[in-house]
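Next up: just one chain, as structure tokens, the form predicted alone.
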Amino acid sequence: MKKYLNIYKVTLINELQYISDIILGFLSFVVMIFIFLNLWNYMYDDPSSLIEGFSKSQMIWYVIITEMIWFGTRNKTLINQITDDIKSGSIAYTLNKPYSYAIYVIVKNFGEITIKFLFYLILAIAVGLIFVGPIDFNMSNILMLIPVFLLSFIINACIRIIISMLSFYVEDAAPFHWLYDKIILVIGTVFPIELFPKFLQPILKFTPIYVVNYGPSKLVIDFSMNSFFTILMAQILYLIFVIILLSLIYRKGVKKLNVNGD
């Protein structure tokens, strides 16, 4: 455990040198929020009306939070480093290392996104207060939201690693990352699941959208203990599933790499 903590600390210190790059990304975030702000202003003719149980304020805050998760956790390490390690064959040497390659990548990813996410969190709160105003939020819920957001980040990282490890079997996993990006960005950040057709809602709850984007955002704008336990349990089950899948792909992939290397 100590070695992973050291990896996190070293990565975090290195990322402090690139704060200016993070700040440059703020413009895209603000532009996206401005576009969706105008969209929901148009759709809510009457500010006091509800759409599928969501007020105008809740809907805009939902978009702000999902966009915050999207921008604050994007990281090329989960894509480029793993792909490069697989193509070069260096991933096979990690079998002799005193740490898990997957955990190493996840910890390094957390070190790289910690500062970025905190910046986007502050920006999201500021943008929300300026454009929308405060939302009904109980500060005592923060302790319960922390594990939900952490699980969201871990699940997203595991899915990214799984996609990158498809490089064991295909020449380039980039198209799969592109598809995942578009699913999360287009479907997962614009509308809550409740706004989709009834027959699609149960299906969407089995996708990463529910545990990565929708769940954390829903709890911020409309917290309830029932929703909390439902979303937390879904995240735990999803995490177990992706860990098992990741382990299988990694083991078979390294075995395939070793055979081809011989």
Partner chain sequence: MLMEIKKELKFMLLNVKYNLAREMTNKITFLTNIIFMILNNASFIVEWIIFYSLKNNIGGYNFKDIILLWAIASGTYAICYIFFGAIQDLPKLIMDGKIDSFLVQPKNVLISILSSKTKVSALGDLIYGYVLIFIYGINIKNIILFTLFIITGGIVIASIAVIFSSLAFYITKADTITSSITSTMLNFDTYPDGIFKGIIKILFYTILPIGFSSYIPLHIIKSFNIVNFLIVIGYTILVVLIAFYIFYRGLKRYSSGNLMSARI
The other form holds:
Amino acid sequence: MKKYLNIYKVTLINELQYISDIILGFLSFVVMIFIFLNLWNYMYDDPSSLIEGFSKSQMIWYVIITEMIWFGTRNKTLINQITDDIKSGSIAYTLNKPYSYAIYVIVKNFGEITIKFLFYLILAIAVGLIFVGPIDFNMSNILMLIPVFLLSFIINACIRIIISMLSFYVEDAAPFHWLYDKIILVIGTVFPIELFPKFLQPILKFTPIYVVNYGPSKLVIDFSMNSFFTILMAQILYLIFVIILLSLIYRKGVKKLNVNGD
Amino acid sequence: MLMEIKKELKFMLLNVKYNLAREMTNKITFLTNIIFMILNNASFIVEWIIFYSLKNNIGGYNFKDIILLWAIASGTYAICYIFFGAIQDLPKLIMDGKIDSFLVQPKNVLISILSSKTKVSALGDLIYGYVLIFIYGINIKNIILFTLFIITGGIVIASIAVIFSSLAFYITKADTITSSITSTMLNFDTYPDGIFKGIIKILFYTILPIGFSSYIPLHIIKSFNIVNFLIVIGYTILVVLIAFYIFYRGLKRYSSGNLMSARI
Amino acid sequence: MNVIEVKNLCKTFKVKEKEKGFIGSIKSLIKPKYKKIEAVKDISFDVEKGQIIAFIGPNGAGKSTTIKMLTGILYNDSGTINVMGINPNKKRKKLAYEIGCVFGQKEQLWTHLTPYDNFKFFGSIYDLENSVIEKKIKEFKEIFELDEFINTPVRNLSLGQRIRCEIVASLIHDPKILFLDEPTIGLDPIVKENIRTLIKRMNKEYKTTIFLTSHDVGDIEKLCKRVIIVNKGEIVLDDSMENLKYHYLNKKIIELKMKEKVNLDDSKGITILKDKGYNLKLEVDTKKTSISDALKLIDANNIIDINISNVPLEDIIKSIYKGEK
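Form predicted in complex with its partner chain structure, per the form predicted alone context:
Next comes the full complex, this chain leading.
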């Protein structure tokens, strides 16, 4: 456990030097929020009306939270490093190292995104308060939001790693990352699942969107104990599922690599 | 002068041809890149279907207009990244002092650099653009205008990127600035300009000139207007000249070797 | 006829000095401090048509800065440069048609394409007609012995084959001057030899002037008729290879293995390089003392083994770097 903590610390400190890059990246976030602010302003003819049960400020806060998750947790390590390790074959050398490759990558990822996420968290709250104003939010909910957000990040990291590990089988895993990007961005980021046609909603609740970005964001804008437990349960089940999938694809992939290496 | 331009264009096409030959060495990757880019673009239709189920006029655009807007946006980026694919590497090439090898070639430095790479996925964008224009309404006039405007649009986007990339001659971090500017333009120009008000509209006709690359062309295709048409052509020429001017000013600094210590 | 004329060439770089740490970064942002580095100070030389010239010096001596100024990549601060009658600062593009460049490990070839396709590409960069390119390729195929691999993608070629192709690619437009920056770096001795022979042959066939930088003494010794040595931005020696050798070849190294200890001191024309009692190493300046006179100082009956050799060129160059004359 201690070694993982050390990996986390080292990457975290290393990340401090990129703070100026993080701040320069704020522009894209603000632009996206600005677009949706304008768009929803236009869509709500009457500012006090509801669309599928959401008020205008809830709708915009939803985008702010999902975009914050998107910008704050996006990390090249999950996408490029694994692919590079597989392509160069160096992943085979990690087999006899005293740590698990997957955990190592996840810990490194968290080291890299911690500062970035905190920065985006502050920015998101500031942007929301300035342009939309506060929404109904009970401060004690924060305690329950923390595990949900953490689980969301871990599941997202595992899914990214699984996609990157497709490099064992295909030349270029990048297109599959794009596809996942699009699922997250188009279906999960712009508006809550409730806006989709009724017959699609149950299906969408089985996709990663539900546990990665819809769930946590929904809890921020519209908290209820009931939905908290549903989402937490879904996350735990999802986590078990992706961990099994991850270890399967990793073991099979490394074997394939060894065969190729001969 | 005209002869010179013809030679440069010929050279640019040659570069693109060789770029594509390089990318095609792995056919599966080549095709998946293209197909996934088409799927990627198509996924946004979902977003708009939902929006138009809530309201049938968004910022003065009906659903068909959104199709046209998307056609222009993807076509424009396609042209930019097929012919000027190295644009995203330009700030880094400058900072790392890697444009030496382009300087000993007998061709225009900027064109040589920009066309030294082609993004395969941009071919997917191009196909997607034409598929959408087909859905929008196919006739000779639309095809000609569309083709012309994605070329001018691609040139405009590339020129703006060159202008910001040229900051790399003076400051570090120009790469991050350039990529935020390009992604900002891309983000804006897939949304109807009618939803934006006030000062932001001024941006669309100044430092983020998607007004010239997307919005005006869209209105011209909807109903032809000679004045607007000339404005688009005139602006494209102007922005190209500015891009060349600024790049070459920076290049002088590069050639004086005062950029970074590493290059001695 | 001179193809390169350089007079009083100077180049100074301004380098930003940064103090360590975060505060240092802020300081340098507000009030940047610059350090001046004189990379090239007052260099003058001419190169005649058809010469093979070696331009050598230790790292940071100003070699690449000079070559970059000659090829139009860098501007000079003062002095004049004239390459094929062209000022590289002003007419970079025009100059490009007259010169060819092979810059060390930097590859210009498209690795996924065959050498043949590459040559056609570079030919068209220089606006050559297809028939001309074909003719050139045919010619080079023979001279550079490319037959075996002209249709193999470059990435599958050995390093030596690649360098050969790099050189051909930079010759496709018949340049009058070829700039070679470390052409044999990283090659094994046999391939090096091969490349040198080819460069020589090319120089003979086309009368191409060759301007070469190298760290490899072999390159210089085997190829060049003239050597310019630079150090700290200045020319420390500009002479023909023959003179360089002649000047230093009158020095011989004598290595001796003796039965008994001998006591020798430096005397006229003799320098003791190493004295370990039984093993001796002497340098003899034959201008001042003949070898036989030197040997007379030693009891011939005591000698177990003797070896007389020239001073290696590498040592000569090293001592010139150091400023020993």
